[in-house]
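Take a look at this one chain, the form predicted alone, written out in structure tokens.
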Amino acid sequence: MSLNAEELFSERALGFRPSEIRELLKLVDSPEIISLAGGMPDGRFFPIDRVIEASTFALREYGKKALQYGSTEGIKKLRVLLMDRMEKEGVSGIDLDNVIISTASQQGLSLVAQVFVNPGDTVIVEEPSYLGAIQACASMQAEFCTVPLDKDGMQMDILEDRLKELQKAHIRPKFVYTVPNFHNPAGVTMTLERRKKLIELAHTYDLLIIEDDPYGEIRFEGESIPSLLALGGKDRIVALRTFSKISFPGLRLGWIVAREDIMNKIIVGKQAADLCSPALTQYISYEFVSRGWLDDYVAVVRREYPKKKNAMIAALEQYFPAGSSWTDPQGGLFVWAKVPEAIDTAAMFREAISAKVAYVVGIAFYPHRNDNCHMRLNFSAVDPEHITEGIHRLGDLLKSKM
């Protein structure tokens, strides 16, 4: 008689849902399919020779340390370098005890959820919201309070209404989670006015803000806006950053910024999760960033990605059916498209695969699973010609549904 593991799973594990993006990507691993589904940088722009040089130097210079266990907080010289980088972006009042290295920002999301969320606790998220954040909070059995987005980011008047409703119900939300720059999946950016309003509401309602900013450096149009961390400081803001979008996802490195009492709990959570992030990739990252090569690479991305985004917008205008709409981001990796409401993008996905094109279904980004007419389209990983052809195929499929 075989073991029935179902009887042993925790209530938490029984509620786990697989990432729809990860599951979808298994279906699109074919050279014939034009995938607009992933959230990956374009590997053709990776400066492989420089990575080889940084890696070789890291092994020769720090080899014994680089191949050994490291501290949970991360390599000191890399943390100092990142502090300096953030200071140039306008962040002040941060010292070494406020910064640790994480195994990419997804670990940061997981640790934040573990540190703050008990089963049944309420967290406030944007609608739509990043799937990885939904997963991290759902795995801790959180309840979601959602605030819709518009072209200027989270709608603060609705957030204020939600906070009043929660206060009347004697519910204190554990935090507000936001992706303020080039939102995943929506592509929109929170305005400076709304950022200031969010910080004001945080003081009024005694809130913690989780600022997830993987894309802030990938601005290729418009004026840069100060981060929430720069505007509000570390007292009420935990900031998550990553190398995955501004350099290479294969490094699996990010960093977390938080005040010391919060950071102490995050560190203990990380010790239980993985002891420490890889020392080797930390030393490689230190060499790559300290030599100015990250800035060089980001400059290439900022030059090339708008060509891809513009190709996608032009193709949407040409091929998508009447009644469709989409965002026009000033940076990041994604366009968020809405199709006529009679069309269910989740139900249509398999047909899209048959038509040799892929996207991410919009419903994945709604914690209450209450949307069927959106799709997330990635432009960063595909060349302009294939973007145009992929949107053409999608447009033909959509029109056939009407």
The other form holds:
2 protein chains.
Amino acid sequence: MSLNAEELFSERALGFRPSEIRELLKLVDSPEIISLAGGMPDGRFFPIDRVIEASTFALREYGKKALQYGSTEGIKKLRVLLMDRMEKEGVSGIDLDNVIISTASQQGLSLVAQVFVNPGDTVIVEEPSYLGAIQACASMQAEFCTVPLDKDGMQMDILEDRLKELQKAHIRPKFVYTVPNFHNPAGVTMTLERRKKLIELAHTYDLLIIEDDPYGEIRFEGESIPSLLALGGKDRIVALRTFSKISFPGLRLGWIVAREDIMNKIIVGKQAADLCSPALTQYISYEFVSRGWLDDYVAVVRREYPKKKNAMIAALEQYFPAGSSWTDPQGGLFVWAKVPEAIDTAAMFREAISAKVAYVVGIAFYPHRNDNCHMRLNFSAVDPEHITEGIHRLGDLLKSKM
Amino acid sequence: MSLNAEELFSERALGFRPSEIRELLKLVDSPEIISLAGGMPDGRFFPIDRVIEASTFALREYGKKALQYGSTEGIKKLRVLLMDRMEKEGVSGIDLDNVIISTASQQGLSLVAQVFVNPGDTVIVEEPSYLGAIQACASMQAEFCTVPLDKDGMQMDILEDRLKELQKAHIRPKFVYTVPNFHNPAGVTMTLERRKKLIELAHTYDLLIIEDDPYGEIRFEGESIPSLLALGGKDRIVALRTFSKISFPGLRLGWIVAREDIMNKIIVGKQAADLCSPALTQYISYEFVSRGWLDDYVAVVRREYPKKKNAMIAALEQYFPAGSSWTDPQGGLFVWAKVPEAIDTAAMFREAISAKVAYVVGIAFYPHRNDNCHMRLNFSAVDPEHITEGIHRLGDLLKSKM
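For comparison with the form predicted alone, produce the structure of the form predicted together with a further copy of the same chain.
Okay, now the whole complex, with that chain kicking things off.
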């Protein structure tokens, strides 16, 4: 008799849904398809020779340690470097115990969800919100309270309404999760005024904030805005950062900043999750950052990505039908496009694949799955010519459906 | 007003206990202390030049891919290699969909716990059991049903008694977790007869088995015994394997073998946990394995570790007091010693540190914390001279307490 695994799965696992990005992207495995569906940096700018130099040096210099178990918190010299880097960005009041290395920021999200979320607990997220955060919270059976974004980020008046409603219902949200810079998928950035308001609301309503900032350093227009962590301090803010967009996702490294009592829980959770992040990639990152090569690479990205974004915006203007709109991000990797309401971007996806172009269906970013008219368009991984052609194909398809 | 984080922690996190290994090992940070407390391979045998060659080649050959996001399942060519390797060990009936890469086997344990364990669910584990598995299950709020080990591994008559008791209580255990080869901490290996009996019991009682086998390839005496997976097939067995002991823990790579419906849940769990394991270390591992260097390295370990183990056994015979006993493993990394019952190994730990020697307190490996007279002694990471001296110091301390 064969085992019936369904009888054994946890409630949590029974609720697991295969990611639709993943399912849909299985269709995108053809070189003819122009994929605007990714969320990857452009590998053509990876300084491979420098990475080889850093990895050879790391293995030569730290060999035994680089191939050995490391501490759960991460390699100390890398943590010091990251702490210094954050202090230069205006973060104060943190010391080494407040900074640990994570297996990229997805692990940060997963650990935060594990540390705070009981089944049925409420978390406040932006609408739309980053899919990986939705997955991490959903895997701990969170309920989602959503606050819509506009061009200036999370709408604070609506957040305040939500907080009042929750208070009336005697529900204490576990945290407010936000991607303040160059939002994934929406491309928008939270203004300084709203950041200050969010911190004020955190004090008024006794809230914890999870600030997820993978893209902040990839600003190619406008002025940097201080992070929530810099503005509000670590007492009410847990910050998640990653090397995946400012250097290389294949290293699987990020870092978490949190006050010590929260960090202690995160560390125990990380021990159970993977004991420690790869020592080898930590030493490579240390060498890469300390030689100034990270800054060099970020400078290249800041110079090259706007060419891609501009190509995308120009193509949207030229090819998308009247009634469409889109965000024009000052950094990051994504444009968020709204199509005329009669069109369902999820239903249209297979036709797009037939037309040799791919995007991510907007509904994937809505915890309540209440939107069918958006698409996430990635410009970082594609060259400008293919962006133009891809948007042209999409525009033609959209027009054919009007 | 400062945030009171205690009010926000999940039930799960409120139950997190800092690992005592971790807490105690903070005391071991002195070069004068001979640490028999580790669980690490001996870095002196790491073939650094070969790793440099593999990593340089991997970056040169697969550069953009090696630094980019990979699929959640892992790099296909590495999975094929591992599948072939397992088939040579006698595993049949698996294909590529049954094998994924994990961020070392701790992640395998964590995902298995997430996929199967609801708070309060029962899991069956050996007594003693691997601490990382206890942590992973405890972090999902499992209850532990324990089955004692003897020199032939898990005691099947006691397992059967436990299964009958659970059945009477209408409790269905989520799985039986076992480390059949060179058990951590106990050093013992499950006999072929017991493996067959375990599989028979799995059919009779409709059980899932989690086979955790980090050490199987590090056999330096006696004959290999087929794995549970080879004997029983994937229907009722999920197998966890890792590179951490057969090559380098610093890569953070392992692999999971499971039937497809279970694997689909594990994959969704892994997406939420860390999206994917490091592509860079996967390509390095592929190069290292495919060039035959893994086999070369395992051969070195198999030649060198028994010298260490023999030094430890000889020193135990010479220096430990009458009334002590220990296992004599045919492979792996650990000897498990029992001290005379009047002595509490946890209470003695700080004195051992004063005597400049460290071990892991036995109680850490007992989910019900019902044993105080064992210690785990690692021989892999220490050279024979220091092993002898460390056991000498421990023996003197034990004798002083009689």
